[in-house]
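A single chain, nothing else alongside it, follows as structure tokens in the form predicted alone.
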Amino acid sequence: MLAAVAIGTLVAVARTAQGPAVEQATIQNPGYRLRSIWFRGLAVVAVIGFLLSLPAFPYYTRSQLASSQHYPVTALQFAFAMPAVLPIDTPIVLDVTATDVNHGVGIYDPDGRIVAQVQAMPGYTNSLSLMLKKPGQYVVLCLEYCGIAHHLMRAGFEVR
């Protein structure tokens, strides 16, 4: 049934496309002009969208980072060493590293939504700046396969 509809549509389009031959330039030039207008319109929409979303950019300024509290987070097979309590509505920086292999640190809010993620690598410290706005128990999961017990690698902390 669907094939019959598709074939019928193709035949109808082919019948309406019949007519005298037209020079390519008469079709090509308006097509390029329309494409140029379309591209410029999309560029304007993209720039406006970028400018409107700039205030909601999730990264802090240098002065905010300098005044933020830093908390160490260490990932190791198959656990996280991190503080048990973090402050609410306060700019903080998690200094994340690993002792053995690469790990992915995913932080989930009390509703189960991911709020931040960062890579934990041996010999390197990643600084994850964030502000936790919802009180409650947060869950931390490893997001990168790190070994046989990767699925058990979980931790948590309370935000208050």
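Each form is matched to the other, and the largest set of C-alpha atoms that superpose within 1.5 Å is called the rigid core. All figures in this text were calculated on a predicted structure; none of them were measured in a lab. Residue numbers count along the first chain shown, from 1. Compared with the form predicted together with the partner chain:
After superposing the rigid core, the C-alpha of Y124 moves by less than 2 Å between the two forms. A displacement of 2 angstroms or greater separates the C-alpha positions of T9 between the two forms, with the rigid core held in common. G31: CA moves 2 Å or more between the two forms after rigid-core fitting.
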The other form holds:
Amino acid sequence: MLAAVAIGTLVAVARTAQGPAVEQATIQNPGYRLRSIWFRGLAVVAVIGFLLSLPAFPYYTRSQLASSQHYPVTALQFAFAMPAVLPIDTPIVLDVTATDVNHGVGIYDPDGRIVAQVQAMPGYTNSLSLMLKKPGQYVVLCLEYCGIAHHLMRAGFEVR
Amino acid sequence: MSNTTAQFVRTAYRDSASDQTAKRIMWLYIGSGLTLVGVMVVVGLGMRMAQGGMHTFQPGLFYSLMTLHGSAMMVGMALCGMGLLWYLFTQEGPLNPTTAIVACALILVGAVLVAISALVGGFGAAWTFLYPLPFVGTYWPSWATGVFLAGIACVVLGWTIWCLQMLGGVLTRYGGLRGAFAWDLVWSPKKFAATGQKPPPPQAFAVLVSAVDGLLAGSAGMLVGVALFARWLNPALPLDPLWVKNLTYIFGHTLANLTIYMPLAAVYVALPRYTHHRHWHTSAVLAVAWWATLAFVAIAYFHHLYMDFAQPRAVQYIGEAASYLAAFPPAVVTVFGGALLVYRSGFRWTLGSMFLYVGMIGWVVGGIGALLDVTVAFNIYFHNTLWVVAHFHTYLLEGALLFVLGWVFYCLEERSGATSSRAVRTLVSLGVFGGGAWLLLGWYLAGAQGVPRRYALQPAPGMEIGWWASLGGIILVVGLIMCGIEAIRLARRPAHREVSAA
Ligand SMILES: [Cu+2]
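Now show the form predicted together with the partner chain, given that the preceding structure was the form predicted alone.
Next comes the full complex, this chain leading.
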């Protein structure tokens, strides 16, 4: 939708360009005034957007994660070692790592929508905090290119 | 038709011997760059058609082609921007042609090595060659990894030579960093005006920022290349995967970004020449915008590591903030300035001017797609899905590439004094913009539904969308072929000269 507005504006400007020409000096000052309004407006939107996005950052400290139940997830070419069942409506943490190369853990709910993802990197543990709200069969796909069978690398677990 | 071209022939035609050499070097870069891009468009379409189920690639071949497509596209687009900036700078100050030829030759040798590695050796670790992937669980022989790394080293070396040459040229011509950055214009404008000096033209900022950020990217690339090369020679060498990943993306992200910023210079120079006596000059705002670009392009790469929770937390916040801030210079200065320049300007629509203008639209649309992706809250859903593929193809295909094509047609139109007919313009628009938008839409739609990127075979609804998107891709290729034919037609016309007006 934003894209449509942007395209529309630029196309509208383009359409004025074929009429009679106006001297650059005539449009320069109103143009610069408009630019400073545009700049300020954009700055306000950017600051608000940034602040609104902060609570959604998925990074937690060890102590914040301490109260949740932890489950290990290990990615390797081309499979995931992880629990077959995870509890519903419970704060859980997946401790994700990899043994060979970089992989990604992309979690898709029973409707096929991504609900969370995290990278799996050898030598590091990425702790993904989750609350799974829909019961049923979830799918895990690898979301970091990892070799010839990358597209076949998947797992599943049940939430109940 | 003839009177519409007279004005820019008069303002721009130059014919000295050194200008002829500079032009030849520009065409060496842009010609080889566009050749690479053209071949890779076809390879890309072949991959998309395979994803759409129109034919089959074995996964090994698919991923080798994917690696080649990514690497060669980066190289091809970079070459176009490099040639363009190199030529534009020779209008300002001298540059040694031999150095430029050496840099270009090194990069082309690198491209050949990458092609050998991927096509003969079957190397397929993606153009990001994310450690430890090039070494562990591979389906290609070890020599292919070595040749690929050697190829990347040649590219980085050629790139670094070019950056050094451009930086040297800019610093010499405009009086050091202070002059090149237009420091005095920004901080003491009255004093600066009193000296009677002129600030560098807008395109000089593109040169400066590309060279400085390019050296940063090149150094990171060299460092990671050497580390991986050492690991290739001695498999027992331990490397930290997170450290390598950071370096890889400083290199990859910055270089990819610069390939978009470099051809912007074509907009600064050529767009005004299609207007009625309008000019794009350097203001303090423009200078500050490029300072911001210099800083934010260099640190925005952190957004590639949002999903690495082991990364220090602070840089995740910096990554989002820098990515937002990087959007300001294009939105407030360049695209806004471009629109203002065109607004009621008596603009002449030719193939060249159309490409330049639509390139700005593509840049904005790709930028909006990127802004969603660099917001951590959305990155959780978009990271490594086809959404990412959608936004950078928008940037590159309907932004950077159009700027380059705009420049090419501007040069051809200027030289021949002829433009393309309305029918050709309409057909090219339908093919390049229509087919392109159709192709891109497929990635946006699939990405919004979480279809992963870099999949030889995609889960539903990837294949159905891929099939439809391929049709757009075919139309796009037809449009690009028409462009090529039209370019040859214009190039074969005799050079046009307005002696009396010069
Ligand atoms: Cu994997």
